[in-house]
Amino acid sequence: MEFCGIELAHPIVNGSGTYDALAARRVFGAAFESEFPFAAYVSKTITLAQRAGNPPPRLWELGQGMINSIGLPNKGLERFVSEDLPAYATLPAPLFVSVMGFSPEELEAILDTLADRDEIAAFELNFSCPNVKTGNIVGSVPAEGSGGISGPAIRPVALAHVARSAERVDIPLIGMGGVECGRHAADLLAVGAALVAVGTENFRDPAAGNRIVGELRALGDQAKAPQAV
């Protein structure tokens, strides 16, 4: 399939910050290369300066998902380019780099640095992190009583918003929110998503992407099969 001119093997990608590909490579070794779970890899969000993130606790598990307030910890642009980008370039999938600026000037500086890098297939512009405090982005630490909710609990809301967005725009959409299986991915694709991102489920099952791809293909094969009369 094709997404914004980029050839992809299937429509499943990871949510930014929910899957550490470099750590997974160290743990799974050769199997990582042959069974990489995503059609494209979305990096953790990069900011201009290094960030330690929010103080712990950062995660609170719920019965149907989790509350998180990570706060965008990352090495900063300079160390990302020198340390992580060369390793990301060797992944067996196109690289989408997530970036965020705390001002238009910061975002412009990041993109100016990365725009001509051949290792990067696309950018994700992070305008919606609920866990940092700026002029237009608000949020708290769980220790202060709140955070962002992800996982199965938000799936109906996500499905509704993807459907409404698809009715209003012509650009390709990436649907996400509570995807646990192929059926959930198929629902998002059916209402207009071009790709589906898996997030919270990666914490429970690092191989979730592969399983969801298999289930999605099985649903497609089932739909194509002749029906008994």
Contents of the next structure:
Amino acid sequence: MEFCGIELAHPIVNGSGTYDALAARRVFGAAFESEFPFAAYVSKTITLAQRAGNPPPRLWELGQGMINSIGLPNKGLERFVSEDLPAYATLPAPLFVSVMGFSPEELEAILDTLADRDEIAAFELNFSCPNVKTGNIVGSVPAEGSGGISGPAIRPVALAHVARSAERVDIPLIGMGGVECGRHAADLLAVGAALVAVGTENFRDPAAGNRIVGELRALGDQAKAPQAV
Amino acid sequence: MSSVSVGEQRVQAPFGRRAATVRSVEHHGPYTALQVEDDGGPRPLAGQFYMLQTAAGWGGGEDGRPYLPRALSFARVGGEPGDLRLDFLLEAVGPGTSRLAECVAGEDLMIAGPFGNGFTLDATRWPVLVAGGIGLAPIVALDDEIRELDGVRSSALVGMRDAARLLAADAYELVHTAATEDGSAGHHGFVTDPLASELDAGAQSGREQSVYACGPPAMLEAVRALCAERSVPVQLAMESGMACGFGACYGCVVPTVDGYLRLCVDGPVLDGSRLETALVAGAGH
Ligand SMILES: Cc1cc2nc3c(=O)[nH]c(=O)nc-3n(C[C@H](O)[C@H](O)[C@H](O)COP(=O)(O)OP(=O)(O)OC[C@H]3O[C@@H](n4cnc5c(N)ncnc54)[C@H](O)[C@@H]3O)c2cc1C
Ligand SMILES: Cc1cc2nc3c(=O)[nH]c(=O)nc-3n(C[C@H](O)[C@H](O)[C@H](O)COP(=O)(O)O)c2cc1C
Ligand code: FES
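Just the form predicted on its own so far, so send over the form predicted in complex with the partner chain.
The complete assembly is shown below, putting the previous chain first.
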């Protein structure tokens, strides 16, 4: 399949900030690369300056998901380019880099630096992290003591948002929010998403990406098979 | 301070999670020991941990939780890869550990791991093992590793709230000096009292020691401070709130002299010299 001119093996990618492929390689070894769970790898959001992130505790569990207040810890642009980019380039999937600027100028500076790096297939612009204050907020309203909700709790709302967005815009969309299985991914694709991102489910199942791709294929085969009456 | 580099002792995990059947369940006072058949996993190192959830009925407790898997250190490993048995020792303190404590033999878990690093044993020094409460689990595992080595002798100190909890140390045949907070067995008081005596006796006899500890944050901090005062190397197996266990969520950070680090991939065993304090927000119970 194709997404924004990029050839992808299937429509499942990771949500930014929900998979550190370099840490996973350390933990799982070679099997992580030979069974790579995503069609493209989305990096954790990077910012111009290095950020330590929020003090712990950073996580709260809900019955159907979680709340996080991580605060975008990252090495900053310079060390991302010198340390992480060469390592990401060796992953067996195209690299999408998530970036955030605290002002339009800052965003421009990041994109200028990264624009002609061959290692990068696409950029994802983070406009709405609930856990840091930026001048670019589009989505949620940041406040002291707030956090980002993720997991099955947000699935119905996410599905409705993706459906509405797909009706209004012509650009390809990545749908996400509470995807736990192939059925949930199929629902997002059905309302107009071009790709589906898996986030929190990775925490419960490190190979969730592979499982969901398999379940999606099985659903497709079922749909193609002649229906019994 | 330490002559060994702590942090890179690890056995890699199979990619993904896998089913593991509960083989037996035993209760030692308020603690529960689960023995699990891990046919698909490698032999882990003492200090490493697993993320566990039940295959069915995970959720629906207090506030609908648990949702995320729970981190547990293994306490004992038996058998060989392909036919491995792992013992987990847990205390029911909330919805996740309560659900795990209700497991019955034959029930399936989903597990991932081993994760994190293990203790780095410095065999040139006399190992002093210190366990507090459910922190007993990785200390039993380390004691097992030491007993497999030729000619390495060690001491173990165990602190518990009461004698009922000490039953777990006996069940695992850990030869130890005991301390209980209520005085119902062993020394009446904290485990750091016998630890101070042990370290002072070691210093007087010119015996070089190295301390390995796991327990609640306040105990770990007291152990860290005692060792720092005496320039004794110490490795602490710590806890923090973990969602994933493999470096994906950045939730489990603890502050160190080098800034925040993710306890699940750069720990849970940390060299005491990397910490200003072992009192960490969001850790322990
Ligand atoms: C590497 C590692 C190894 C571990 N090994 C073991 C083991 O061998 N045996 C064992 O019994 N436990 C072990 N634990 C601890 C265990 O994982 C937790 O106690 C467990 O997650 C509790 O889950 P729960 O749902 O039962 O309770 P929860 O309701 O999640 O929490 C239990 C207690 O912790 C407190 N708490 C939870 N989250 C926070 C937070 N963010 N900030 C402050 N306090 C909080 C709660 O108030 C409550 O008192 C280990 C933890 C780690 C990180
Ligand atoms: C712990 C955590 C960290 C996250 N970090 C980022 C991030 O750095 N940048 C970003 O754009 N989104 C981040 N997200 C949002 C996810 O990419 C995703 O949009 C969201 O979790 C919804 O999907 P889910 O329900 O499948 O998790 C984070 C989410 C979680 C749970
Ligand atoms: S538990 Fe998720 S990064 Fe450590």
